[in-house]
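The chain below stands alone and is given as structure tokens, in the form predicted on its own.
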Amino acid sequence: MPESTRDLTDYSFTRFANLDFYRQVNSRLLDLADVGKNQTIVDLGCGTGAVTRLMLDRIVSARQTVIYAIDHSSAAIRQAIAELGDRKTAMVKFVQAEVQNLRSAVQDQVDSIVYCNSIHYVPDKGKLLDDVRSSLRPGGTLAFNTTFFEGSNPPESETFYRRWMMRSLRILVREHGLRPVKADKTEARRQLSAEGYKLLLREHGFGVSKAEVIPVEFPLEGYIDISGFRDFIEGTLPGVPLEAGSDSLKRGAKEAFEDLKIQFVPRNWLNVVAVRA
């Protein structure tokens, strides 16, 4: 089915990706990986280009650098090209492809692959790592981050999440007459720990160069924007229509913040830089 404008504007990751704290999280990952010194870089799952723009800020030698910005969505790529505007120089090459088709999308080996806040969605992470390893030159780096891992929610945040889900489900049932379909649980809800990711990387031919868990103050704005993202809605309220799910999650988040009289919720982010052996 062709992508619609509504799908892109209403249920894309764009609003969340442009939040200040999210840019800071991804900037930290790019700096850890020293991405700007590489000559060939892949922005895997580039979406509408938020991380691509951060990469451009860090490029040391523009004439010698190529960024392959890859995403499955043609609509997202079109928006990324439009938003980059004059900054879309010859160094950025957009490629429409699925993550699992990385090897065919970029046939030459590259220096660095960056995959921001998406690896938790991949069902077969081992297969992904094998493909990434084949796409990297020896000594090349994979940098990824995620806030959906075992340990992402500090104990002090659990009260908020229970209240958020309780409020959201109440709104969903009372005002939309709907309930989630538990059998439709998505891969984003099945999480590895930080140590689990390290072990998986070593099993697939990577040495772990840097790994850190950093605390982030997640504001209400972040929960509102993530509640408008298709993958998050489908993962949190499986089987529920997007419009009803988004409305319930957004209103539930607002009510939970008001109930608890809080300004932000603590959350952990996992950053990993691995080197192809």
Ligand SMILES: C[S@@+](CC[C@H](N)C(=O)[O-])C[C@H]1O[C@@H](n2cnc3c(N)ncnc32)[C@H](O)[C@@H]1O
Given for the second form:
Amino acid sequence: MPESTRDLTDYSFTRFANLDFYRQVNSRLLDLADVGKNQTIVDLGCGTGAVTRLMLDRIVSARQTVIYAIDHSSAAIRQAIAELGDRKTAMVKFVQAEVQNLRSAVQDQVDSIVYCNSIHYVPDKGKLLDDVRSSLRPGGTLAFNTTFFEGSNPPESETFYRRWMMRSLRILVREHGLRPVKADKTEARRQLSAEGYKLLLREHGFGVSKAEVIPVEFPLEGYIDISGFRDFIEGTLPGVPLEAGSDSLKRGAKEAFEDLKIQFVPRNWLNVVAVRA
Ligand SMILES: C[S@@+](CC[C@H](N)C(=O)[O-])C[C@H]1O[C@@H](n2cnc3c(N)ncnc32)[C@H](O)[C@@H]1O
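Would you mind generating the form predicted together with this ligand now that we have the form predicted on its own?
Below, the chain from earlier opens the complete complex, with every other chain and molecule after it.
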């Protein structure tokens, strides 16, 4: 497949990750965590490297810094390496591993672990925090953000989500002759509140130094690009082939924006910085 075609059909996270609003959301977390002053940093669930790049922009002492960029997807890591290009200095070490195997993936104790937009996927968050804790030096920091928590969708956004799903399912059934299969609730939908995260952190040996919920204006292009991401399509329309699922979700989002005559959908992001006690 020619490179240009593959870029459009690889169902990776890259397009979404490069949107301005998303870069700003993640930059905010890295600044809250003052990540650039650290020398050993883990970018957990690094995906195609969008957050790794933001980290590189903030590193104070390039010669003494190591970033371990970890993801279980070899395709995402390959893409991250390609996208970092010349910026993939000796500073970044990519490791293909499951988050659940963090302790064997990075044997040193590090200064900071950054986990962007992924913690909601993890079924056993207590076990994750224990692993993160033992991979951090005493006083080291965990910084994470998520927009899948109890409170991430303000009540005024509910009309949009209902309309989006209604429009997408109609396209899926009428034009593709498909329906999603009923699946168990995915972990992304079994959500903790901000208070729930804080409590869990304290129970697992962390002090919470910063926690904030920030409002974000989620644009149509965000819904279009996230509708091209494999994990999102599979979670939203289980059992549906990626091409048909992506097409239905993208067109459904456009129609919902047009129906409701809106420019963006309000959404909240949770940012947390916690210190290993
Ligand atoms: C939503 S993307 C976030 C990427 C990046 N951290 C960001 O914020 O832009 C989630 C990433 O987590 C990875 N991932 C999901 N489950 C994982 C697991 N169990 N172990 C390692 N990586 C995982 C996926 O491959 C994907 O690259």
